[in-house]
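Let's start with one chain on its own, the form predicted on its own, as structure tokens.
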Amino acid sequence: MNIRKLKRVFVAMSGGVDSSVAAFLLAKNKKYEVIGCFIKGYNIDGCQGADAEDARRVAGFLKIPFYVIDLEKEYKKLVVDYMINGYKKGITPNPDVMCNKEIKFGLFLEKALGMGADYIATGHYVRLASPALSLYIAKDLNKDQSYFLWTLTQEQLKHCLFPIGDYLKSEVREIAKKAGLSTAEKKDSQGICFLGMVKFKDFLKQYLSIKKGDVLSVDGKKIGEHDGVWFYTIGQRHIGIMNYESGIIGRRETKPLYIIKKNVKKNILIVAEGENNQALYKKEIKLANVNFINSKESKEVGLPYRCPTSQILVRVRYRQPLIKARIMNNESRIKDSPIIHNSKFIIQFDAPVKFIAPGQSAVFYGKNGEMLGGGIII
């Protein structure tokens, strides 16, 4: 009977330095049989081909097998169409969260396991603790990507490795340089990955038509027009109109305007004046599609057992500082009510928070940096 001694790892290699170093570190570890994979997704400016070649080149240098996993159709349906439909409804969806949920840790994991993998690995900056299978903020706080991974489950995490979570970005680049990896100096990708150099609004215009509508001040006065509410997000400043209500001296705008509300049915944007306007802030938000990384429950608080009280830390935007808050079940708020994972929850902040956009993710953490889970802001 032939028993495989090495654990087989399929590494998602994007062609960047982070996933290249992840593959390198695993290839050095004699416990693993490493296989490089490039996930072919949806891409509209052609840059994906060059990234695939960069990944292939690194795999060849490391002397590991390399495959291209074609998930283009699935990516278009599950990530791109999800995002377009979200904007059409007037919300601000997060495609990176959905890519991780449906593609990398969904279909790619499923295909890898079907091909005999024990694990998949990615170049995400996040730490995974065993045997509890808990996710923690990365060592590099400026690069931490736990915010995008709140949908992961215990079943997925038992097949996951995150080799660079305990390294700073500078250390990752130094490892790549010393190892002679061709991606050592490659710049990090910016913005939404499948767009490349294409501007986001130009992309949306292919699917959502321009429809002129009114821009109103908080007291209901019309102060301009916009191209359609679906092209804008809560907290956005540059919307193509001048703040003439406050008066202009020469070419200088006296105070900036920020979007605070969108009325999709009436195609109206409501804006507030000044970055510290109280209309920009919220003290409470509701969540849907809530997921807790560790699903064991405590009936006493109606929350995961790793959160002994309802006090948590929350992040409602990527790289935003953690904010003190309380979380509670909004279904009943009854002490002994069980968790229903897709039920709605309420988060109450200790202090008001500004620029909260429906459709984005609210991710919660414990004081020790453990990511407890997250949900979609509604």
Given for the second form:
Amino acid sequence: MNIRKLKRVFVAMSGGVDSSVAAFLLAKNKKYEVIGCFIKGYNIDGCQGADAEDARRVAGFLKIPFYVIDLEKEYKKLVVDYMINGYKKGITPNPDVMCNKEIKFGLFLEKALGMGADYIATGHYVRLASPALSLYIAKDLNKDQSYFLWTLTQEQLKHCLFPIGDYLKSEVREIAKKAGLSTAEKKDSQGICFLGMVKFKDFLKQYLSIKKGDVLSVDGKKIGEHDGVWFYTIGQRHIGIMNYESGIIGRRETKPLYIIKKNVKKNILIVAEGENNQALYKKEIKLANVNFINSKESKEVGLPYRCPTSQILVRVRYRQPLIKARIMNNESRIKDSPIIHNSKFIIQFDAPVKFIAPGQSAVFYGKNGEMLGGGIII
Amino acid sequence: MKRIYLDYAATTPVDPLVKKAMEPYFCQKFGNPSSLHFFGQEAMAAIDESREKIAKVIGANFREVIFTGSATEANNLALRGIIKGFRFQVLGFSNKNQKYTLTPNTQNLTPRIIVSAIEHESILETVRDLESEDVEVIYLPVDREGLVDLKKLKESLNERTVLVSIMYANNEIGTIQPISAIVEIVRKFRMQNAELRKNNSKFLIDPLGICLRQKHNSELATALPLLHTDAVQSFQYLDCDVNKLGVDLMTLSSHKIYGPKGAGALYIRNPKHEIRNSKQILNTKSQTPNKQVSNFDIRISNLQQLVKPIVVGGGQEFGFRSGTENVAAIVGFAKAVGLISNSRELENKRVKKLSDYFWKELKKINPKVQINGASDVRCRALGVNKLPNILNIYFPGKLSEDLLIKLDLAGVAVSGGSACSARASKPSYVLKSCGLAENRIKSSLRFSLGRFTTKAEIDEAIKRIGPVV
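Starting from the form predicted on its own above, please write out the structure of the form predicted in complex with its partner chain.
Expanding to the full complex; the earlier chain stays at the top.
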């Protein structure tokens, strides 16, 4: 009888230290009935079994029920295929954003609610303020993962807990150690989770064929060849071509080449020399699929229809320092529509920003550290 | 919340009487059965007694019961041991690469094993592994009820077939195989084979394609193919007398019959045990089937010579399974076997009544549910038999993995097929082999009742299942 008075929480446990501690903190809290879950996604190097095992060990130690939720097919379709299709089109999609949107806070949340959950919890470094349901940068600025969560909606956040947002990573490790969690010393995962130790380009090669194309300099001179534009990202260097000119002259001080543009139709890469080359910079970007987490916030920054522009802070890559910018509604003709999703927005940076890859997420922040929302760079 | 356990086919609680029988063997009678002193003798006596008890219940001889660490190990010993024994004793070499030097290249010496497609994984994975060691495996299909295709069995038997392994009753759907009909088919084939061999015994090269290095080996070859049955699930409910069944090998498990985990047994028929018996006391342990044996030895214990050990060492269990015996578990296992043999019929009726009641009540909650495998109606119509305690149920429109979690959180423990290493449930290959559609397989759960299931528990389970399905 007593048990249903508790709030039921499904914790997404990856087998890492962060979600282990998230589960631990909740399990310690007498308000909650905690259930551990490992989400089985798509994984090509087969290390998932070991991670599930680590998660299970922690759940067993905490004496909480533990289940594996099999979302492999869905993950493959909604995250992996999405990413491959993005690369095919020549853009640089972010699988982590997609995984959060579709898997963790999509299907997993849905399943958990179907199983009587009041909440789901994850080991994300982010803070949730209630009752307004706004997300804030984590206490640990270095680990802050708010960037990956810009797609979340009020409906989702209503059922979310982020137990470790108020801790530093070092504190999280300390808690894990003190509690005796077996994952306390486990290394942090890096890169794209479903790839494991497989190299990203090798993975893409399974799906995208090699097609030789030209590498051109900014002034249109051919300086080398590449394997197909879809394998490259804006801002990438070390693309494996010789700088012809410097190769001949030999003595001239050479600067590295950076990709500044991809022409998918013609299969051409354009590169510029030197990391401060003006061609690497952009002053303005367009966004699609914009989401504002809190409509109140969007009003505060004057969007979308009160005021056409507003000062915000923005980052276009994970862990990039926040940049001052103005956001404006590009479609003034729908200014009276309350729908703000999917409408096109423009961001103007106060100072030009380099290495901006279409497909990546631009995420907006307020001056108080609130993550306001984001959109996909087009 | 009092939890309700409806997964007896996965494992059973240890019966309190079994626990009591085991207790002295942890702290007091802890000796190593191989030790020569008092402590060792005490432990060995306990194992002897346990072996005697189990042998008696299944109608076997003392020396025909080999204790192992699990039924999986017993199955491995049966399959791998026979392949090893066949190569060593019948073909006259232990290494498959040797055959090219011993026999004309034209001869096909690849041994064949026949299994059903719905065997337990400990059989299926073992034969899959053996396939990589030049063993040919035939997987017999089953029908919608889970019965093996006997016609296909007949067609699959050939002179290279060394073993047929078909489970007595299935762990997921409870279907009972017609073992006597299978025995009949195998025996008939064996006799035809033996006749052919006898008439041509002067040839070094067996006319059926097997090169026999020595005369005595041809005698062994006439015992082929052997018939093994995995009786792990059936022992609680069916008479497993090996003479009535007519099998050559049989696997039993302790923890499925209210005994402890960590004990299994393999019965290996030893038709000439009468002669063997008198010598046994003198020389039990040194008699390992591993050693090169004289013609005389072959004559007195011939069939067991076809099984070579896969774990070697101190030569325990007549050399078939080395490793210090798990005395307490073996004692518990024997006690559990004893308890069943006294109460089988009554328990059968009681459990059948309960599972019928459960099914009736479940139908009331959700009229769309269906039985997988052999339903009662089909059983009557087709003369199929099934275990009384297993109900594999299809819940249209529901996902079994979700149902399982919901039920577990409501305190009802059931099973949804087997689990993979990451603990996610895999779609059942048993249901797939029965020809069920994928969405049906993904919407099915196994409920299995047992000794401690009560009507009150069933009522409570139904109450909890109601809101979920």
